[in-house]
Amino acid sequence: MRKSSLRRAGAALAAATSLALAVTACGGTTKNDVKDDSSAAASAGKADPGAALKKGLTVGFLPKQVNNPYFTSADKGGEKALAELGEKYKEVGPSSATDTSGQVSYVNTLTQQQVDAIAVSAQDPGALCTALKQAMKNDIKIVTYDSDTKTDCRNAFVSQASAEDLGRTEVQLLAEQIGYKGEIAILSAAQTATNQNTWIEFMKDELKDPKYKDIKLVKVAYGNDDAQASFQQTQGLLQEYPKLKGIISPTTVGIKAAAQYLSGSKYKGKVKLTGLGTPNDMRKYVKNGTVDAFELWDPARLGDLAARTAVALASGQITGKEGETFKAGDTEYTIGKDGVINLGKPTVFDAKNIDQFNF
């Protein structure tokens, strides 16, 4: 099915919209559920590397949370890149990080409205699967930015690093904090998010080097991505551990809140915490004690490159394909396996250089 002939499949549609709602009431993940051995990479057609950029596209951005300021930094930065390159943005996207099924939804509306790409956070790897491939039946691009889907529902996943060294990364920074020795727990955000369970396992797997056998890991809390769940959460955990020594939250909602009840605790400074989050919502808290330091990448450049990858996946330029190469503004990416995109290493964070940053 073209998208010139989308208007007479109406009622196909409505009936995908249903299986898919259907889907997201049953979702459930496990790291499994994300690899998937015939992914729409590799199935599409041949790349013209030399082909001219498409004008007048329109790509529509769907966050996990139109409301979170990391996605409202990541989606300005598409929406800057679009206007760049002559193309046409739009955002749309549910208030609560747990809305799945509005998540679907918003797929079957941009794929009403015809636009040419989709940049999706999926909150849920399987759930948005027959809404994503209802819209890639009609020529419209699927890319994945922040949390990816299963790897036949889109084109490329646009990542913001590599999963290894983000997950690695953070056990390190809070092992060196804490002097390699002591209980620590992790708070996630929600417990089918993609990105995080696979950062946790890298994270798990760093801690089998003997050079952390003095270092437990006692729980996985979950905050859902919600300021209060999360404030919750890291109080419930030092009530249930009291000799916890530091807290590893890859999650930028998860680790503000939990900075946020330890600088007004008897935990200020003795209980250590790092993660993932934003340099203006850590700046406070790195500067009254609570942080050492913590990590992340730019947003505003993921969303860029997440824009940029549908300009050049609907302009005929890249497939998805492993190997394929493109240039997004002054860099050249290759694509790795299952369409992979690395946006490349994570910043670290500290009272030295977060002034340097505003987003």
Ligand code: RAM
Given for the second form:
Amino acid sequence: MRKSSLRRAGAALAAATSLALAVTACGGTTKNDVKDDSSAAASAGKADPGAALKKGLTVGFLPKQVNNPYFTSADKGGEKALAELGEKYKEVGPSSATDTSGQVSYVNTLTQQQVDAIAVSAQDPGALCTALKQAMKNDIKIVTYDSDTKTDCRNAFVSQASAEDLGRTEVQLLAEQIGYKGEIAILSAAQTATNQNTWIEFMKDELKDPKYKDIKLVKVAYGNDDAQASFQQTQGLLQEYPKLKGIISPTTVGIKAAAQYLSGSKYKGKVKLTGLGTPNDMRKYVKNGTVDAFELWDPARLGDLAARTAVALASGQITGKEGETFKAGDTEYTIGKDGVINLGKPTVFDAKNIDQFNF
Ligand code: RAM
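Output the form predicted together with the named molecule next; the form predicted alone has already been displayed.
Full assembly next; the chain just shown is listed first.
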């Protein structure tokens, strides 16, 4: 049952779109966000852990970028879970990872279509908020997955792993590879991406440890999850910092493009590269000696959990409050602080284990 009518939705959505556009430039991360008690999530009513899962619900997946193989795998995982549960799946989304106004329009379209829940990977923590709050007012449950919004703009966030662990382990991996000495750079995705910005903050914090005193972070470059731009940014980094010893690229598009550049250059095997990549993208660069080790979670499992969380929310089993529990497949999950649900630990891939993975 919809709480509020969608009759006024046209005008409200137009206002929502322009307001959302006005805050597109809002940056930052969720690292220090505090949950606002007046948030939609906090006021979403009481959870009924015994409620049966509803059937025939429609969940709209809205990734950062549709033509990114990482999101293809993630959303396929969501589609499969929804089919198993007897729900309907749809996917919409922009083809560029820097099209926040495109993401806002897709949220508005899904709201007009009266889907039951939206699973969204946000390109920006604030830009989608007005549109997402409008959706929640229309009783549409919002799950962020992969990349969060501010906490009051969604009911729950399905996180791929602990952001802190990811940020710190990437620095640890690279530091070992360069012998704890030399200049390093980060090749990120979009400048506003919540997930990458949160991980980068933890990388910078990790680098404060005295054991990294001989390592200097010289630049954070942005390849916008665009293969060509990421390739050029890598080339630019090496031109600007010829003594560079290592690069961390916490994006599947960025690390692949950086590996492609390094493997065809005189820096192959000399400039170390790590970060987050898919085994299928990175296999040949591990085998040809460009990359020693990198990490990731299974994107399909992330999409699966996002879908199951969306269905649990839309069925009233959970509301997104800390301490609530629900079953996704065979696993019981507990909602943590700020409505965060953690998928688990990422895997580190290297020459020894990479052939065991196919995604
Ligand atoms: C890219 C996207 C995504 C991120 C992965 C690691 O595909 O930026 O948001 O989680 O890389």
